[in-house]
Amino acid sequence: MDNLGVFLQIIFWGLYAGCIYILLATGLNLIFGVMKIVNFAHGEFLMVGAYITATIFFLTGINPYLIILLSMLVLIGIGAVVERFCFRPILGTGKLNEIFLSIGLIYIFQNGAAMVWGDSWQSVKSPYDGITVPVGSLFVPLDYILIMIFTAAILCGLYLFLKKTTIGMQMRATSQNRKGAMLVGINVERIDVISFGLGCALAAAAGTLWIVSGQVFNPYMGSIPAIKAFTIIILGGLGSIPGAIIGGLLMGLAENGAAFLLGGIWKDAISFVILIIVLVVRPTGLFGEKGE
């Protein structure tokens, strides 16, 4: 393969997990922007996702595809689940009960997925494995193209729902001044559910795409995608969706060309390398705000 061919695959491949890392993130980024809490096991719900799509397609046989709809329902029942009774009691009591309490629920969370799935590693065979379509001259994994068709669908109808729905609306407006909207009668404790499960939504369909694309995982899995999701956040701005888009195609294009250049064992590596120069350089990122 020439030079070009090679620049052309880093490129392809970087989007297609930039896709991944963007539902992860943006799913994140969401549930701060409103609520204004850390959460660092963000990752596990990209895990049980995971694992709940494996489950249906091994009992079924169901086209993977075709599930992650139901598995991103079962995670906003889940995360409203947990926003109501461990986020709900200590927002706004300081960042260090949620740190704790997010590191909790990571060890909760990983040993009762080891509980009722095991802790081997395992993986989904997608029904379109082995299928290449021709790009340029590449031949692309029809499940790349799937997943990034996916995430723009997905990513549209969160536009779609922010900007048009009442709810939607109201999400923007607790995330402005959450004050302001209480004051003009909007039921803040109602969006911070819908805002948490919407998040743990997006993350279940990110591990639903991540398991499809031919990664293993296992109940362990969620921590190094949680740490990559709050690089990209930090990298796009704090509460930014576009900064959560943007920053989630950078972070796939670097772990990438890093993979190439340096070796396979920089491609997780390159994350703290990021999140280390933005915190130095612009530590609000692309496009938080000065002075915050």
Contents of the next structure:
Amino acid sequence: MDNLGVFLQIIFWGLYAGCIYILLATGLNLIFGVMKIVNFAHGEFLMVGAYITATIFFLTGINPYLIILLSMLVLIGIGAVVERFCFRPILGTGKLNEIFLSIGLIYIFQNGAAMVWGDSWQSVKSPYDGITVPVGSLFVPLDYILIMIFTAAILCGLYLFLKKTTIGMQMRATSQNRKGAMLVGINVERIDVISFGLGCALAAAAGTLWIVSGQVFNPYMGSIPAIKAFTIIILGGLGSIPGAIIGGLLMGLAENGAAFLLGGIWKDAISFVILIIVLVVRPTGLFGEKGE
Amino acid sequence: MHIKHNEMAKYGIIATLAIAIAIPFLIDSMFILNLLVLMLIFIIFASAWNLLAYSGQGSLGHAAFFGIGAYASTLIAAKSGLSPFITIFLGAAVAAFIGILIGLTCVRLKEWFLAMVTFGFAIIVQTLTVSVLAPVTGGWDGIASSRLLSPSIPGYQLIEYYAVLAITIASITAIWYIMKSRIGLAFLAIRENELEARAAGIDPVHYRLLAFALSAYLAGVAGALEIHHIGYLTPELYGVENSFWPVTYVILGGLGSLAGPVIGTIVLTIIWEGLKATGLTFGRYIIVGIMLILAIIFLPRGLVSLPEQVREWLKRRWKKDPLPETAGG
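We have the form predicted alone; now please give the form predicted in complex with its partner chain.
Every component of the complex follows; first up is the chain already shown.
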């Protein structure tokens, strides 16, 4: 195997992993932008989304790429409930409370999933399993390419939603100035619910794409990707969606590079090493932050 | 955290101490004694976490200090042949030193960033333990740790219980002194308003680091005690579970109060073991999660404030007061 081949392989793995992180980080950013809260339990929504897709797939055998929309819809509902009954009562009571509340959510979702679906590792076999596409000297699984296309499509859809629809514009207004938005008659609480639901739907998309690539999953799978997504938005700037996209790709590349150079065990730790180094140099994140 | 009913608190403390001392004679069960020892250890751990939160810093990776104390103490004991009763405090000193190092990166960070860095730090330490440090630490398999007392001593479990109880009382007394001293006031001032604290001549960086060092030290003591009690340690000590438990105990008991971690740990341990008896596995965590969320929303000052809250609710009901009283302090 020549060096170039290895290099390309790492790039492709990185891009693919990056897609998952981008979706997660964008969802977190959406929620942060509008509500100014950070949900540490975001990865649990990824996990639930993955399980919903897997369950429907096991029951019906429909192409898992088609289930993605359904899974996202379910997660909008779950997200709305969580926002309404957990986060809304504590809005504005201090940032530490959000962190603690997320821990409660993590307990509930992880173990709820374990009760419903069991806690063993499972996997889904993609209908395109084993099909590869030649890219230069490399054979890339078709699934990876589909995942990148789906991620791009979802992000474009989100962009159009935020730019063109009334609700999207209301969301942007709320995120820019909450009080101002209230003054012009926007129901900010409704916008909160929608943003939280959309953020969760993006996590469900990430979860679905995660498992269709053949990755194994269990109820505890969500924490680490979510924390990495969180690292990404700290690096890329809280509330900045372009920052999340660039950060997500870089994170995917960095961790796959590190796994190759230092050994697989470092795959998770490397993102935190990067995080700590960056925060030592710049305590406000790479691109600073405008919010609080 | 002023105590309104000083007398009540005093009797509460005396009663708790009396029960703690008498309980091995009341309940003749090695299983429960073992459970009590672990509970005491977690009271130290939760109190350590609470001390850091008292200065406004919420850590999500306290398992790192718990584990570092455990590993350092075990290795020092194995290399030097010293008694675990001495190495516990040496191992905790290592945890405190590393706590200062990680504190250096954290002191200027905001809540979310700090939570992230501490969470990540626990993962980094775990990774280091099973990779680079594996020749010393035994990797994922772990290593044996010398027991606090040799099981050949008759009644060693009883002596161990009282030893751990003494260390717990000493730790809580130390935290009490810290909280009511100038240092504690400085922690509070920083937590409430950093700018004003600075104007009053308090150096936030200095005091935040001190909080990190003290908290890491006590967490290290707790970790070392646990593994010398169990006699074996694995990198699982650094797991998320161990980082989240102290948070759960403290939030439920009452954040920022001295009694909070103690009450939270005792209540939750009883509930936890009670639920275990009913055969629940995953359900236990769900119940704890729901309790945690309910506490955050409806009882933000924890179980410690429950009597006060109940009194207020009753008062309002009797008076049929349509307007809620403005909360003081």
